[in-house]
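Encoded as C-alpha cells, the following chain is the form predicted on its own, with no partner shown.
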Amino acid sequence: MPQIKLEGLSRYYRTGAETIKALHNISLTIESGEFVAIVGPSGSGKSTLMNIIGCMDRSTAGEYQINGDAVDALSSDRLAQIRNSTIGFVFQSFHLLSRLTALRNTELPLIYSGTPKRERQKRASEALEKVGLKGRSHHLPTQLSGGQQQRVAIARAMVTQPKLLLADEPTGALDTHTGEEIMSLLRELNKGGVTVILITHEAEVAAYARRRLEFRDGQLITDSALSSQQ
C-alpha cells in the first residue's frame, strides 16, 4: 500500500467570475521511504499540492489517501491528529517562537499532544542531538545562526517521530554552504526511513532527491527518477 495516493485530484479556486485551476487531474503514488522533489515555477501548483498532502487543504475533486485512509472522509479531529503525529513540516521561514529556547520550541508538538513533561523533554533533547545541536538546547533563536534555527525547526518536525516530512523551500533563507548542510541532514533522515517530500526551485537542491516531479500550470508534466544523489 503506498503511503501517498492521489487519483484524479484537482483543486480549483473561484475569484469573481473566474475559476483558477491550481491543480488539475493529478494522479500519482509515493511509497514509504521515498525522497521526492517537487519543482516548477511560481503558480505551478506545487505549494497547493503540498498543502493538500499535509492535510492543510482539501481537494475540489478526486481522491487523496494517506496510508490507505481517504482524507476527505476523515473528521477535523482526525486530520489534526495526522498533522501532529504522522507528518512533520519544515518551512523556509523557521517559525520559531522567539521567547522560547531551542528545547522548548522543539517540545511544542508534544505539548499540544499532551505528552508528559519528562517524556517530552527527553524526546526533544534527543531530537536536538540528532540534528547536531546538543549544546544549544537552552539558546534562544536570536542566539542561533540561520542554519541552527532551521535545525531546530527540523528537530521540532521530527520530535513526534513522523513517517512523512514535508519541506517547503527549506534552504531558501540560507547561504549555499548552510543549505548543503541542511540537505545532507534531510538525506540522513530519509536514509533512516522517513519519507521526504521537498518543494524547491533550485536544481542543486532537487538533486538530493531520488525522484523529481515537475509541475506547470497545475499539471504534472514529468515524473522522473534521479540516478544519483549528491
The other form holds:
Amino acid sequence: MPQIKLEGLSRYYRTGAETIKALHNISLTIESGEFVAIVGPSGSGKSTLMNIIGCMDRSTAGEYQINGDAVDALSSDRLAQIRNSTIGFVFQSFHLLSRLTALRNTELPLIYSGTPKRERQKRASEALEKVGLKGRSHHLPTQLSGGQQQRVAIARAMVTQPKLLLADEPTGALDTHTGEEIMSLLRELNKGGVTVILITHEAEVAAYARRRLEFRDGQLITDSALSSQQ
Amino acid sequence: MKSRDLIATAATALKANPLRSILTTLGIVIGCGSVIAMAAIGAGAEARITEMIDRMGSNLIMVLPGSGISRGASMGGESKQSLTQRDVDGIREEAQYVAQISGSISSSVQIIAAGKNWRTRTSGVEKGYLAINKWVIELGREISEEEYALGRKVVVLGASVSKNIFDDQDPIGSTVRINRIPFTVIGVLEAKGQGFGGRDLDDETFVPLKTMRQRLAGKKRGRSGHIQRMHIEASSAETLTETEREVEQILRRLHEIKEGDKDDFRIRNLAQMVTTRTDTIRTMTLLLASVAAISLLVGGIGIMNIMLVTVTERTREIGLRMALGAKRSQIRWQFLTESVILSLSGGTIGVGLGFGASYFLQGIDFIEIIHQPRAIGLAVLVSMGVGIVFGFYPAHRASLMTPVEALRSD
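Alright, leaving the form predicted on its own aside, put up the form predicted in complex with its partner chain.
After this comes the whole thing, all chains and molecules, with the earlier chain placed first.
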C-alpha cells in the first residue's frame, strides 16, 4: 500500500464568477521512505497540493488516500489527529510562537496528543538534541538565528515521530550555507526512514531529492527519478 | 489536551499583554467588588432591623403629632401640638387592645454633679414607659407610683450618662442638678448600645412626666397639658393593626375630626419606622446592585471585544496549532480558558476590593457592615459565568477557522 495515493485529484477555487483551477486531475503515488521534490513556478499549484497532502485542505474532486484511509471521508477531528501523529510540517517562515522557548515550541504537538508533561519535555529535548540545538532549549525564537529557528521547527515537526515530513520552501528564508545545513538535516531524517516531501523552486535544493515532480498551471507535467545525490 | 496545559497556554498568552489583560478585567473588578460590598451592606441592614425590633419590642406603637400646615407650607413632622394628656387618658380608659400607654415630653438639658457637666436629653414619662420601650433597670429601682403621682424630683439615668458623670461609682442616692434643679438618682438603666445613625441610645435620662411639666419643660409647654408623643404597647404583636385602628378612632373622636378629614396625628409602629430609616441603606444597596450589573455587563463586553481582537491577531497561531494537530474543540477551549481566566482574576481582585470597600464604608455612621463570605462564592461564579458567556463567541469563531487560510493570513 502506498503511503500517499492521489486519484484524479482537483482543487478549484471560486473567486466571483471565475473558477481557478489550482490543481487539475492529479494522479500520483508516493511510497514510504521516498524523498520527493515538488518544483514549479509560483501559482503552479504546488502549495495547494502540499496543503491537501497535509490534510489541511480538502480536494474539490478526486480521491486522496493516506495509508489507505480516504481523507475525504474523515472528520475534522480525525484529520487533526492525522496531522498530529503522522505528518510533520516545516514552513518557509518557521512559524514559531514568539513568546515560547525553543523547548516549549517543540512540545506543542505533544500537548495536543495529550502526552504527560514530563514525557513531553523529555521527547522535546531529545528532538532538539537531534537537530543540534541541545544548549538552546530555553532560548526564545528572537534569540536564535534563522537557521536555528528552522531547526527548532524541524524538531517540532519530528517530535511526534511522524512517518511523513512536509517542507514548504524550508530554505527560502535562509542564506545558501544555512540552507545546505537544513537540507542535510532533512536528508538525515529521510535516511532514518521518514518520507520527505519538499516544495522548492531552487534547483540545488531539489537536487537533494531522489524524485522530482514538476508542476505547471495546476498540472503535473513531469515525474522523474533523480539518480545522483549531492 | 489536559486542563493544566490549557491553563498554562492561556496564562502565557495573557502574560504577553499584561496591561491589556489588566485593563480588560476592570469592569469585572468593579462588578464583583460591588457584589461583595452590596452583600455586606445588605446583611448589615437586615441585622440592624432585626436587632432594633428585638430591642424595642415588636408590638410598640408610637403616636406623633401631625405636621402643621401654615399658609400652605408644611411645617414638618411634630410641628403641631395636637396631642394632649386628655388623649392619653382617653386611650388608657377606652382602648381594649392597648396593654400599656405613656405620654412623654423630651427636652435637652444640662446635668451637673460631682463637678462634672453633661449635656443630654431628659424625657418626662408616665408609668409603663420604661417597660413599653424595653428598658431594664440595672441598678437601683424604677420610679414609684407615688413619685409619678406627686411629681417627685427623682431621675433614672441611662448607662452613658451614669458612666460620664459618675464613672464607675455607684450613683444611687446621689443628687444631680438638671438645669440647676436638684434631682435624686434612684436608678440606672442597662445599656442598649447604638441606635440608628450611630446615636447613643443610652445618652438619656427619665423623670416623672409631672415633674417634667412643673420643673423642666418651661412654663408654656409645662402648663398647657400638651405631650410630644405617646408610646403604646399592643396587647400582642398579632393585634397590632387592630390596636392602631382603635387608637386612631379614639383620637379622631377626641379631636372632633369630621369624617373625610385628615388625622392631625400620626401613628407609627416600630416595623414601619425601622423600614423608613433603612430606606437609605436599601437605596444604597440597590445602587450598588445596578453598578454591579452594569459593570459586569460592560466588563463582559470588554472581554468579548478583547478576545475578538486576540483571535484576529493570532489567526496565524491558530492555523499553526491546527497544523500541529489541534482539534477545533481544543482551539475553542483554549480561547474560552483565556476569557475565563481574565474574568476570574478580575473577580478575585474585585472580591478583595469589595472587602476593602466594606471596611471603608464601616466608617460611615448609618451603614452597618456584616461581611458575607458566601458572597465570594457568588462573585466567583458570576465572574466565571461572564467569562464563559462573553468568551464563547470569540472562541467559537477561532475554532471555525480553516488551517490553510489561518496560516496564510498576515
